[in-house]
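Take a look at this single chain, the form predicted on its own, given in structure tokens.
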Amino acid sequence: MTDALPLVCMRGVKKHYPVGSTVVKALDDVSLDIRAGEFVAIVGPSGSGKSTLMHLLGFLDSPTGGEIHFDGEPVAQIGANRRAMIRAEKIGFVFQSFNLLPRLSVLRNVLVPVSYIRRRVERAEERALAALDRVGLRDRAHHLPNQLSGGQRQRVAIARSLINEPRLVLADEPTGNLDSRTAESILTLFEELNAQGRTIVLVTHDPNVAAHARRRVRVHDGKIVSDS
């Protein structure tokens, strides 16, 4: 079921980036949305524009023209401050290389995006063992990254990015560190998880990857060239 308002809206997006006396198009004239509830992957090569558009659509950047709009609100006119209150609490980040902190235990890492919002969270540790439950790993809440599998670990980001009920999860190469068998089991994850109502955007470049989505955007050179 979707909201009747994009949870995300773009239109005309650009992000250029001056290179000596060129200018590189990373995006140029981009317009989507994303409602709530999809499960939607981002497709193309190296190089095509996909990972800038994941950075904008997590706030991780801003682009050189053009309007956003995250659950309502027009992201230019929501000062730095907002921005990253509204990126700690509604979005999720799961990357290729996991990034989680090694001398931090499984249950302490879950529970790093906590620290970033403002408002008192109520038995945060008891959400993060659910997170953890969610993915299977409550029986490795103690252990150390490096006592993990590969797809252990991503699945320990995955928990991280659940841990404040985000409206949006932003997934960046989640199975590129990972053999076939592994990286199926993270994207059947990520399909229950979109079952259960959450909304995810999945960045690959690879189109077996893509084919579990429900929906795929196409980006080449900076454009969408497809969105089916």
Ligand SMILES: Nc1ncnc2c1ncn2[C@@H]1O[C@H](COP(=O)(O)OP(=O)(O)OP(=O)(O)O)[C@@H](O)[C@H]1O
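Switch from the form predicted on its own to the form predicted together with the ligand and give that structure.
What follows is just the one chain, with no partners and no other molecules.
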């Protein structure tokens, strides 16, 4: 099931960083459509531009060239406040570095995105516990992040990304620190979310992980080199 209009549309997108007298082309002339309901893996070697692409897809960062439309709207023309609101309501992020808040319990970390949205959220705490249950960490709800292993922190980040029931989930190496069995269960979770109609974009350099996606976009030196 896909809508006529892509959920995210990128045209000629560039992200160039001036470094000294040279320019690092983290992304160079990337055009990509992500349709609602897709499950896409972004693959490519270290430094190829995957995280940069993910940050632009979630408009956490602005391109230095080209155009990005989200849900039909040109992102560059959406004001910062509304952009933050759309992001909080419609997009769930799993960052490569997790970005958990060290002084908050696991449960409070999972609840952080709830505080960014305007609409009233019913039974937020119950939902956070259910999300922790899905990633196998309900019994760690009252622990602090530094009391958890890397893989457990990663799973907290995944629970947090799902708390607002986002339309789009952007996950950067979400299974990078997990053993193969836990990784499989997380990928099954993403497959279930996708089957429920959520759009999933997953960044990975692991071919076994990419095999779970229905479409693979390969990035190399800031350019898309294949899309199948």
